[in-house]
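Form predicted on its own, single chain, as C-alpha cells, below.
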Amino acid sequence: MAKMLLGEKVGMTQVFDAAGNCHAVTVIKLGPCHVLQVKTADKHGYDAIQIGYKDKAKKQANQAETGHAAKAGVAPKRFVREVRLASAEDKPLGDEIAAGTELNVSLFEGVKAVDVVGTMKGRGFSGVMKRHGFSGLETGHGVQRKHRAPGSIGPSQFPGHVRKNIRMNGQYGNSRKTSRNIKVYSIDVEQGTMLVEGAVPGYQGSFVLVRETKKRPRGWDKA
C-alpha cells in the first residue's frame, strides 16, 4: 500500500541545517488517523481502507456519519479519505489493519519525498492579468482605458468565433491541486508534524493528503 495520512497546513517557516543553510519549509499537522471502515473485494469490489481525520462534534454530524464511525469505535471525523489496497494482505503497518487502528506521522518514517494534495486559496472570479500573468497594455498617450484588459481573443471572418482553451478571465483557485515530488525534511513523531521543503497548495488550516511519491528523479537514492 502506498503510505497515505490525513493532516492539515499549519503554514510555513524556516528552518537552519548543521551547515548553517536556511531552508524554506511548509510545517503540516499529520494524524493521528483512525481507520473507519475496511474493503474487501469479496464484499466491496476492491480492497481499501477508509481513513479520517480530526473529530467532529456530535451534533454537527448527521446520524449516517455518526452510526459509520460508532462501528469503528471513534468519534465522526471531519475529513475522510479511501486508500486503495494492492491486496487483501497489504499491511502498512507490519501488522493486520482493522477498523479502529490509529495511524501516525510514523508511518512516514524512512520516506524521502511525498506528494501534498489540497484545495487551492479561492480567489473567486479574476482578471487575466492575476490568473495567468499577464502584463497588461502599455500605459501611453493614445492607449484607451484598458490597461488590465486581455486584448484581442480571437481571429477575424474564419472560423468566426473564439477558439477553445483561449487564455481569459474567470474562477481562480478553490480547486484540488497536486504537488508532486517534495522533498521529506524531517518528522516530528512527538509532535505529529512533518517538514516538508518549499510550498504545498491550501490556506492554512486547511486540510491536506500526503502520500508518498511514486515520481522519484534519477540519483534521488544518492542524494
Given for the second form:
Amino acid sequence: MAKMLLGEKVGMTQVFDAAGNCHAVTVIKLGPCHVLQVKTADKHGYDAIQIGYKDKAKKQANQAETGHAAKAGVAPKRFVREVRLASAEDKPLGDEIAAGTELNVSLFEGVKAVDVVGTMKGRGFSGVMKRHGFSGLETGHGVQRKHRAPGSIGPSQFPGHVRKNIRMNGQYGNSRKTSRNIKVYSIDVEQGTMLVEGAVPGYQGSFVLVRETKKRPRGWDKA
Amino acid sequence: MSMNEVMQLVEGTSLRSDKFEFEIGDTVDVQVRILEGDKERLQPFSGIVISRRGGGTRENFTVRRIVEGEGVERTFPLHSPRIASVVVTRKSKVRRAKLYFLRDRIGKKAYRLKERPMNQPPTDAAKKPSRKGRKAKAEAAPVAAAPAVKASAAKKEKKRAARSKKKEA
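Output the form predicted together with the partner chain next; the form predicted on its own has already been displayed.
Below is the entire complex, every chain and molecule, led by the chain shown above.
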C-alpha cells in the first residue's frame, strides 16, 4: 500500500518521553489531503492517485485548476502531487479511494520511518567548504588568500581539461531535497500532526511530502 | 489552526503541570531522578540559580555551586520528568537576570548575595511604580513632598553629629 501525504513543516521543538528522555523533533502538519484524481493504467498508462493539500484562494486559482478540482468536488489545492502505485490494488485505503476522498495522518499508523521531501533553505552562491564540506586550505603556514579554496581540481596536461562532476562552488540550497529514513516519533490524528526525530529540509511553513520509507530501519544490522 | 497553535498543542503534552516556583539568585535544592538498573533514586544538587532561559518545553535553568573550591554548574531542562522537585532554601536580592558575574568570583564572595526574606515579593524594577507614576504622585501631593526633604536634612545632621562624636572618641 502506497503511503504518501502532503503537509507543511511547522518547526522544531523538543519533547520528553515517558522515560524522561528528551527528543529533538520536527513537527509536520500532515494533511488532510484530498484525492483529486485516480489515474489508471487503462486510461492514463500508469496507476496513480493525485492528491492535493491546502485550499487555494479562489482568485489565485485558474480555470483549469478549479475545473479539475471541481470534478473531485473540492476546492483547488495549493500543493498537488501524484502518488505512483505499483498496481491498481496498491491504493491507500483500498478500493474506497475515489476522487474527493479525504486522507489524513491515520494513514501512517504503524509506520516506523519515513522519507521527507522538501525544498532546502536557499544559501545562494556558496563556496566548496559550505556546499560540499571540503576542508579548505590551512589558515596560516604560508597559505595566502586561499584559505577556503578547493585545492587541486584535477590532473594537468593529460587529460588537459577538468573532469566532469568535479564538485565546485555554486548555487546551494533552494532545491528539492529528500531526507530518507527519518524516524517517526508519534502521530496525532486529531491534530493532524506527525512528529519526526531530527531535522527536515526547508523553512517553517514550507510544503513537504512525506512517504513511507523503503529503507531498512536504522541500526537493523546491529540489533 | 495556525502554525503557532499547532506548536503549542504539541508542546503542551510535554510541559509539566506542577510548576516550580523559584527565581534567579535563589539557592535551591534540585532533586534529580536517577535510574540505576531497575532502581530509582534521587540525587540532590543544591546551589544558586544563575540563569533561566528558553521557552516552552526548551526552558532550562542553570544551578551553580562550589565543590571543593571548584565551580560546578548544572543545567536542567525545566520540564524534564526526571526533575523530581526544586525547593528554594534561600532567596536573595539580585539586580540582573543572569548571574554570570559569580563565575569570576573566588572564595566566599562566590556565594555572597544579599539575602531577601522568604515569602516576600521580589524587588525587581518592574514592580516599582514607573518614573512617570512617581512624578504624578509627587505633583498630586506637594505638601507631602516638602517634609520629605526636611527629613533627609535631619538625617544628614544626625550623621554629622555621629561623625564628630567619633572624632572625639
